[in-house]
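Read the single chain below, which is given as structure tokens and is the form predicted on its own.
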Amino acid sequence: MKLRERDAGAAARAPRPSALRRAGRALTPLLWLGPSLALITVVVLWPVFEMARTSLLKISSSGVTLGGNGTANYTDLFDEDDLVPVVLRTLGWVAGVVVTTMVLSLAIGQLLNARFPGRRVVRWTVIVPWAASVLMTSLIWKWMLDNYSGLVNRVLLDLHLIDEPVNWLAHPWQAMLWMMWVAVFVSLPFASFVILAGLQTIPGELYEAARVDGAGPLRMYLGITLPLLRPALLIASIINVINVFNSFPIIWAMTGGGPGHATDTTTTFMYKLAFYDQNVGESAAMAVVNFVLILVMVLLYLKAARWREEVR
């Protein structure tokens, strides 16, 4: 009893840390978090703030700020006759490219995960389109689709699938389909390797137990592989959505968004507003709308994929 009283008395007499020391302890985590917070502020938050601020300014064609413009830039943007078709075309472009990419990536991921002679060579081959410049890949495909000297027309003529050369990129629908194929072509490596990484985290014991229970390949794929691949599919899909939505080089190199605005997406439309129409403020307003559209699409996808279950 006396020992407890002595300890309690000693604790009561122990000097309390000063306010300066307590503040130092509270601020210590900032030494570790500070660089990351500074990087996020400079690289992410500040450009977003500048984009939103510019959308409210009146800027001359030479780039001189003439003062505030209120919401006039947004009013002008929403009065554009081409805005709605461009946004709808962008949504179709993103959905078509991402869905096709994910379906093909599932098959390629399974192939890369299988054991066969020359697997390492195949893996390196698949990654080549990702390592190559997107602009150069687009220009090569544009040359291959040329109606006079393109390889595609030559092969189709030799196979008697067409009677005369076709100018594939002159027709909007054909041009969009070919550009979507190029976007899928450059997106496949990343999605395939993310899925491959997900496949390699699935324990082999699960498949052995399923075989003992008499499960076939299809049942194991639907009951084991796909559910356990959800985190990898989620990451690959979201990054693919953001990349495809903001894709500029493919469209610009192959059609320039033309004829007219027939193959424009929001990114090329935004570029034309800034550099063809010399309307930087309206282009910034388009950038804000583009940013909001991406956020909405990602949030809807996360909600549909029930991402909270993955976090738990």
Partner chain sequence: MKRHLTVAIATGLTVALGVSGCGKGSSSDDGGSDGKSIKFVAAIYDDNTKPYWDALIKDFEAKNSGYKVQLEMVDWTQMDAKVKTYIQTKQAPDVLNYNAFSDFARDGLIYKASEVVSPSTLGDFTPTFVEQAKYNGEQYGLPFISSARLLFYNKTLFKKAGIAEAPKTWAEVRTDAEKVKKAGATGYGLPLGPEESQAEFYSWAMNNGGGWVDASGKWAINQPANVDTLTFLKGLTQAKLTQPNPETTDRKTVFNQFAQGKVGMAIGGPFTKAGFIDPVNKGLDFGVAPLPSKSGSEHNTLGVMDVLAAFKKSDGKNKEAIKKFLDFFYQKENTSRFLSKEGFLPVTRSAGDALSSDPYMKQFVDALPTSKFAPTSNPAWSAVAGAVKQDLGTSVAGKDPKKVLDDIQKTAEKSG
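May I ask for the structure of the form predicted together with the partner chain now, the form predicted on its own having been displayed?
No partners, no molecules, just the chain.
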């Protein structure tokens, strides 16, 4: 009896430390991951949840929550005449800015990678637009494009390229192109430095071997540089897509999305829904749509770029 009891006790006790240890071992990574997981939960997941929740609420114009609103915010949003043009414009804006930025960054990356006197100064210069506040850059461009006292009109008038001042930012197409230029301007530093970093990881022996095999510069660029730059290009363009898609200060400072809604993207449209139309719920619905749009865009891009192969 005594023996059996002791045996039973031993049998029962024996696996426990090992289970605990196993659990402990399994939990150890959590110790290191915990803070970042918590951080992600609080600063990423929680706001996303709040955003989705707000989009289902009825919020009074003063800001007080009045209760649930079902899907009314979404039906209101999809009833807006301006929604479709705004979404299409946003896609065009993202595509235009990102493609131009990547093409220019490839060239700038090459330049920065080349050896020439004063390279350090040039590298610093390229960083400047990044270091400066985007809002400040946008305002400076707005002033330069001013109808009455802008530098751009002055220069073009003096060169006799135009006969009378052009109110650049008042015409939707011209305004859009100028704003895309500013967006490219502020996106260049990051993209070109990512590409520069990518270029520096390509071993010189590859080029030597190619040269021995008789490859010309173009062949080397297409056969070695571009394929090996793929991870850098992928990262730079995805981050660029997200940044440009969500870009608010450039458009807000330069045209405010106007005239009317003619230069709005989804981001500025969202702001106007909340603060001009006093409809926070509908604005949150727009935010959810925006979030889904960007998620789909990034996933499609990753699929197209076959990112799994890169990560492996």
